[in-house]
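One chain comes next, on its own, written out as structure tokens in the form predicted on its own.
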Amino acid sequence: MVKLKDGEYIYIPKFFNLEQSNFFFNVLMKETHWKQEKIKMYEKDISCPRLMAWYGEQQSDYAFSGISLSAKPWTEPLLAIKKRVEEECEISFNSVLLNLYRNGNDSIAWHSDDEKELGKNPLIASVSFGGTRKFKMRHKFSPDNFSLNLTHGSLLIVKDETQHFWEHEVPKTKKFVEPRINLTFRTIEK
């Protein structure tokens, strides 16, 4: 665990091993139902530089940025990856976001996820599968700011009062980077 100004998070680079994680890679790559969605910004609606989907428990729907998302059922490899997580967030979780970057031109913007809907203090758990993209943080009323690389396997959670104090984001780069699909496990409050 490391302890932030206003907040703490836990970073585990190899949580999934390499077989696993190619695996998950391939099937949620494959069996996805990917979208992309328009959000709003500055008033006008722009297509979202990602691909999203949102899987959960039924009435897990969730809005942000002018999106509005109904869930859709939990696939096996999405339960698979989501008991594991669970486990080690001793935490259960009821939805998913499951963003793809498809190349480094794919990115999300500033922003923390703060929404009524996830509760108080927000446990947030993401896990990443495919190429390593830089994942920043900064914090919204101090200079203070850091960055980590989000490894093929690793899970970042982020909890108790972060995301009140804390923006991220995963900026655009010219680098060549792989596909890369991101989960990010939520507990929406019904």
Ligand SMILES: O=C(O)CCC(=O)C(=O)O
Contents of the next structure:
Amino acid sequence: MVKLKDGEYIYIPKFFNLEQSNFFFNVLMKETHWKQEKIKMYEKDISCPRLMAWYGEQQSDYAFSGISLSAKPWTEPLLAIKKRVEEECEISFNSVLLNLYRNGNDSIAWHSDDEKELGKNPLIASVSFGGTRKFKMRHKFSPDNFSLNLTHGSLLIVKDETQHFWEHEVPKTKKFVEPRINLTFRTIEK
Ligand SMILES: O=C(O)CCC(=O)C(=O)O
Ligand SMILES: [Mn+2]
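Swap state to the form predicted together with the named molecule from the form predicted on its own:
Below, the chain from earlier opens the complete complex, with every other chain and molecule after it.
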């Protein structure tokens, strides 16, 4: 556990072993209903620089940054990953957002996971498969910042008031990177 100014995270690099990680990467790559979402910015439709999918209990629909996603039902592999993650976090999740970063040109810009549907102090559990990408964190009101390399099979748990005080991003990179799948397990309050 790493205590931050105004927050806390836990990073477990080899949460899934290599064989499990390869299996989940391949099956999720193939079977997920990946979509390129569009967001409206200054009246223009901009394509998100990554593919996305939203799974979970029905009714855990989710809206953020002008995108609204309705949940697809849980699949066997997603339930297997969720079970392991829930055992570690000792809480249960009702949904998961999947992101596919096809290459170094795909990214997610600075933001916090602080939509009101996620509750006051959301615990977010983030699983990564595939190529290693840099995950950057910066404090909203002070110069504090750091980055983590999220590797194949890793689990990152971010909790307590972190989302109020910190933002995160996965920047684009000019280096060659393998495709990467990230899953963030979330609890949507209804
Ligand atoms: O890909 C990642 O590691 C982060 C994804 C993320 O921040 C999000 O989907 O909200
Ligand atoms: Mn996020």
